[in-house]
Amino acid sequence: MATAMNRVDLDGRPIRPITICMIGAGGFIGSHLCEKLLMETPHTILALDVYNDKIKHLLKTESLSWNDRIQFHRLNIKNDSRLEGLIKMADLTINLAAICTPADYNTRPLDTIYSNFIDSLPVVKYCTENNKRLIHFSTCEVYGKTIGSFLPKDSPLRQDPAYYILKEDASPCIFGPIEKQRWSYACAKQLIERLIYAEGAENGLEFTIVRPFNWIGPRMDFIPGIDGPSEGVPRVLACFSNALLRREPLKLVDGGQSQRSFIYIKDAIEAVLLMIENPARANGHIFNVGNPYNEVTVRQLAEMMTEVYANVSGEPALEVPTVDVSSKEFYGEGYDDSDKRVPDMTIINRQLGWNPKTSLWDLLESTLTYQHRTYAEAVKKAIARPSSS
């Protein structure tokens, strides 16, 4: 186990145990975290969330060598009298607690925005009025639309990288109108973090802001009815899983043009622990973390997992591999969509040395082996349970 003797941060200085209050350890993110930080750190972990399903091999802890590192605490935030008091025994306090289903922005926008931003608010508060670090988990969605989607589509400025790399001290944040309640999610989201901006520079809140482009990896979202609750509509990489795994035909919203940028949990989780033990380096400043070279089409991403999920499974590919849906089909009224999501890296490359690691093809492989072994358990688990009737 690491011991803090032989630990130093990127300027050599001992790095010393803290504890960490992590709301919303349960999750996808959040369980990743809690392992590496349990399995490479000293630092100890108090775990709040309303589910623990996701970091449930890392509390049974009596054979384990951090049995006494990591605390569970089930509590809602937004209702909680406790929270204050676990941030106050904590030295730094993770906010990753949020509604991040685009399926949920525009059918519940209030929940989206009461998650979002009005439930952070008493986080935001405690860290400040108890002199606690904060990192506060936002999104890439807050950058919007690029300012190359209003550009002719003909437009030769549309290859100009300065048109649409979206950079946390420069880009600007272009949201639809009022109407697309899609924007609620990324719209809260921006908000809370001038708050936190806010109060950096008025009160002295020592922060540091992470925006996420599409993490992607083992425990990701839920497979309905096998990990999770069976309704709802999960994000693009475990509704492609879905269909895989039942082998229906990949649905994509208004064709797949729309880009994005992928990268693989383990090497943004890497990218976080050092936001953890750099604070001289990360506090006051907003992180892109996202892997630029991983930028696909939603279309060129559904055909490749195709690919990868066939060489996994060893099942063929289904004659008609893919259907288009359109947005109001799937997602209902009031959804809009950004273009291109390409994060910048100067700032995090400066500050923390940091760069992804892992191609496309390889996070790929590894999640879809992950839900392909998953499902199967999951199956045989069925067919062997003696049925209620």
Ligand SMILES: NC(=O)c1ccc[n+]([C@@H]2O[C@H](COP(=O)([O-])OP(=O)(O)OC[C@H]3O[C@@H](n4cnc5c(N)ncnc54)[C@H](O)[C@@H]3O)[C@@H](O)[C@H]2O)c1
Contents of the next structure:
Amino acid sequence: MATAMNRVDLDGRPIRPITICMIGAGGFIGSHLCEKLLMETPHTILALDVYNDKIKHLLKTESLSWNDRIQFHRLNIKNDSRLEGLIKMADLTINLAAICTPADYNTRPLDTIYSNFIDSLPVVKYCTENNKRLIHFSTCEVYGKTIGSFLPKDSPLRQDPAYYILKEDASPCIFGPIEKQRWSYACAKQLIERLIYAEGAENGLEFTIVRPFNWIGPRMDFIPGIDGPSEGVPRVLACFSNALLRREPLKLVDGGQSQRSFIYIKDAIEAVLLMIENPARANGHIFNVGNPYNEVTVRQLAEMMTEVYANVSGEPALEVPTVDVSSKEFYGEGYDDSDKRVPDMTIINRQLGWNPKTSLWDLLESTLTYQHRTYAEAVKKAIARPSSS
Ligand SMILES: NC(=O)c1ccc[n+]([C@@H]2O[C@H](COP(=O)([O-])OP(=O)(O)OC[C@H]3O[C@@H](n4cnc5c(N)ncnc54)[C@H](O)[C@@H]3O)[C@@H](O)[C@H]2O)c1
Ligand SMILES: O=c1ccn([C@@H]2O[C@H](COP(=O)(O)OP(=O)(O)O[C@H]3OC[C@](O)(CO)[C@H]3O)[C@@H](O)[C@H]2O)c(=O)[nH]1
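Got the form predicted on its own; any chance of the form predicted together with this ligand too?
All chains and molecules follow, beginning with the one already shown.
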């Protein structure tokens, strides 16, 4: 049980309990951050979201010792006059709210741009006007494509880190043409980053910007037809989990050649807690938060997930575990992709002394154990039900 007494920051100063206004607290990252704050710190959370299914276990249970330290407010930040009052009541605002599944970027570009730029404007404005600190969640997608992706396929320079490592203060943001609407999300996130940075420079806003690099773990997204729409397309972890649960081949978009560095959600949350509790070290910075040692192609991810799932479920792997599918067929017109994402860790190391710990194999083991325990029975029942059509 955390007490206010014995916790100190990275400079040895006692950490005083604060109130945090967490927007998007009911989502994947929000649910893990709420758990961490309630179980290991004395801080209080005003949890704002339109949904609370993923934090239900933390709410309204009289017997829980943190009962008085979390309040859920069901609201949509697009149109709710309570927002400014809640930001004023808190010492710190953390903004996680967003449409952030790639299947939406090219098919719902207006909703994506409004969600990631327009809807964040009042949050930034209220923080500036009320002198409140802001931690804003951006994305690694603001880097877009690597410089190396424009070199000839056989160029040895592609192996040179100077052509692919993504640095907060040096790398350019390289997006595709406007008709590739995939980039609507990255572009909206980039513009809100620039606005927050400008508020800091011109009006003294105390801010931190987080660029998550593919955080994955339990409670990420949904399993289509079980706790989300049957036709919905979540991010890759849930897409592949869904296929494994249904014993269907995992779909590799455009051959699964894109590369990603995956980080375990629990490692990443440690970094966010350091930002929350060390404002003097975090304010004014943009932080990559990822695990450069867990880089794989999407094809390798599919192979590893197939092997790990067979171990944790006790079911044999499919004989043909993957199938290729074109991005047009899978995501529709206007899809494009980031080729490779390896975070530079210099700034977060220097400011917060943080490093990720969990290997890709270990994080998949614990995550797929959770997926199997949570969904296997429900998926079996859904498959057994005769379809209505
Ligand atoms: N998970 C990752 O690896 C990752 C990577 C890059 C960036 N991010 C960023 O981190 C943030 C959180 O991501 P996540 O993975 O937890 O996504 P998520 O979809 O699980 O969580 C977002 C939450 O925001 C809520 N929300 C959206 N619009 C809202 C509104 N108008 N009013 C109130 N609540 C609203 C949603 O209901 C949801 O619970 C996002 O800003 C996302 O862009 C995440
Ligand atoms: O069934 C599938 C689903 C996806 N892919 C490919 O996997 C790559 C990763 O896809 P995904 O995790 O869905 O998303 P991205 O990494 O492209 O983008 C996210 O990164 C961070 C964030 O900002 C928020 O989470 C979001 O934009 C990709 O190459 C897909 O094509 C697949 O092959 N099969």
